[in-house]
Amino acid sequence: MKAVRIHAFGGPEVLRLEDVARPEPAADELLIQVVASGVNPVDWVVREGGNDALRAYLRLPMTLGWDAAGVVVAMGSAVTGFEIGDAVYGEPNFPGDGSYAEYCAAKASQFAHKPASLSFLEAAGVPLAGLTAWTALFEHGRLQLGQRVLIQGASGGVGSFAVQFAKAKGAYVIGTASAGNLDYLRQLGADEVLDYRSPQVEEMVRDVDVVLEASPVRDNVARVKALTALKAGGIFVSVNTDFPFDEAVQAALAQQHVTGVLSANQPRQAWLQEIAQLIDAGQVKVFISQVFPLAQVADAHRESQTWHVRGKLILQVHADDDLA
């Protein structure tokens, strides 16, 4: 089978399209014929050698990609709830053999049936960003009906899902983004939108229950300012797990009687199922920015690294009529 692998860490030039053996699923795994794979910032972070949170887990050579949509072609003896031919979406094993490949083997617990209303290309853009947003909002942020949430970086991959999930659960959503993306946030359903470059943005938001840091900016000074938006007992959740809270942030958390959490993605099947229900009910949309053939993966990485992508970047691995 064809797969994009790296044998050394570095720039987009280290990405190689190669012939490799098709994986065999373990007892608790599915073998998926991949139709499409999402492209996410973590992909090129790993390609460059990872960060402090990831580096210890990386082994070369490696197939990248942790967003997949495709069809089940085989399964392990312990797998239940799936059948051969099922259309599925989810996260491949990290940091195992990824989804930049014609086939990937992955734990069945990290996959669910694909939302019926989405194409494979659209579905491939959901799992990693969607589960990152879900984990942060509901597992760590404990966001509930009627609460107020401030989402920083709300127009990005994680932020876009976070806005929609929070609205679907009945929260009041305030989103920050660049001026050019404010109308996009309104389309997503945000109740208030703010230009993150405004010097008064921290003064304009008060008494929120949750602040979600979905922005790629790593700045503990900015975190201290953002904490002022929280009411006592509120929760500050960051998806930037490679960037710990410094002493100033820790002191501000204690002084303001709020909690700070670094939220790592959790690939749970039950959450993928609930996300699929929201999508099929029309409460969550998936926005595709650009689709690349697998052979143009380096171009997809370069585009991702601009940090100016609105919506998802997708690699098309198979055409629908190519499926076994």
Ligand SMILES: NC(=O)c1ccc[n+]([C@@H]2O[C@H](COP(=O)([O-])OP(=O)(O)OC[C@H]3O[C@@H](n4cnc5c(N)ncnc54)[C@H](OP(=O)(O)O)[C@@H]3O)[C@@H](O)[C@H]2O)c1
The other form holds:
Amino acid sequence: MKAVRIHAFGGPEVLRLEDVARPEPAADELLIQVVASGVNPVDWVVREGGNDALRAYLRLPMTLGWDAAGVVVAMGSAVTGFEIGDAVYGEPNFPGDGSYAEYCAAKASQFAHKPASLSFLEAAGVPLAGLTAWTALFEHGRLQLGQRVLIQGASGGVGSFAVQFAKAKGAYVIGTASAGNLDYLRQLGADEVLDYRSPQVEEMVRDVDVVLEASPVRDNVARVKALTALKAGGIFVSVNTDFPFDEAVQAALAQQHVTGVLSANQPRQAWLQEIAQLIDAGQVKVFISQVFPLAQVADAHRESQTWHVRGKLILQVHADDDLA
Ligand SMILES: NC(=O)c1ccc[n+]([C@@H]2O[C@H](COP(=O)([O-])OP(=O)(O)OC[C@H]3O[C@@H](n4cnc5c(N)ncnc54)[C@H](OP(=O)(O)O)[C@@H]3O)[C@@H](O)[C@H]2O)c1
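Can you swap the form predicted on its own for the form predicted in complex with the ligand?
Everything in the complex follows now, all chains and molecules, and the chain you saw is the first one.
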């Protein structure tokens, strides 16, 4: 089968489309014929050699990509809940061999049935970013109906889902993005939108229950300013797990009687199922920025590395009508 692998860490030039053996599913795994793979910033972070949190887990050569939509073509003896031919989506094997491949074997628990209302291309953009938003808002942020949330970086892959999930759960959502994306945030359902380049943007928001740092900015001075938006007892959740809170942030958290959490996404099947229900109920939409053929993966990485993608980048691996 064809797969995009790396044999060395580096720039987009280390990505190689090559022939490799098709994987065999273990007892608890599905073998998926991949129709499409999402592209996420972590793909090129791993391509470049990872960060402090990831480096120890990376093995070469490796197949990148941890966002898949496709069809079940085989499964291990212990798998229940899926049939051959099922359309599925999931976050396979992070940070091992992933979804930039014609076939991918991964634990069945990392997949759920694809939302029926989505194409495979759309579905491939959901799992990693969606689960990141879900874990941060609900597992760590404990966001509730009627609460107020500030979402920084609301126009990106994670932020776009976070705005919609928070609205679907009945929260009041304030989102930040660049000026050109403010209408997009309103389209996602944000109640208030702010240009992150406006002066004193932090002072424009008060009394929120949760701040979600879903922007790519890694800056502890900016975090201290953002904490002023929280009410006492509030929660600051950052998805930038590779960038710890420094002493100034720790002191500000204590002084303001708020909590800070670094949130890594969890690939839970139950959450993928709940997300699929919200999508099929029309409460959450998937916004695709661009689709690339698998062979143009390097261009997709270059685009992701701009940090100004609106919605999701997708790699098409198979045509929908080209399935086994
Ligand atoms: N913990 C986890 O499990 C996990 C998983 C996935 C991602 N992440 C992290 O989450 C962050 C977002 O990832 P993503 O996939 O959503 O990225 P993405 O799709 O590339 O989105 C980037 C977004 O960041 C916004 N942005 C750029 N500069 C900004 C700034 N100075 N201030 C505020 N927003 C800014 C951009 O908005 P404009 O175009 O409007 O400027 C863009 O919409 C990244 O730091 C990534 O590493 C963590």
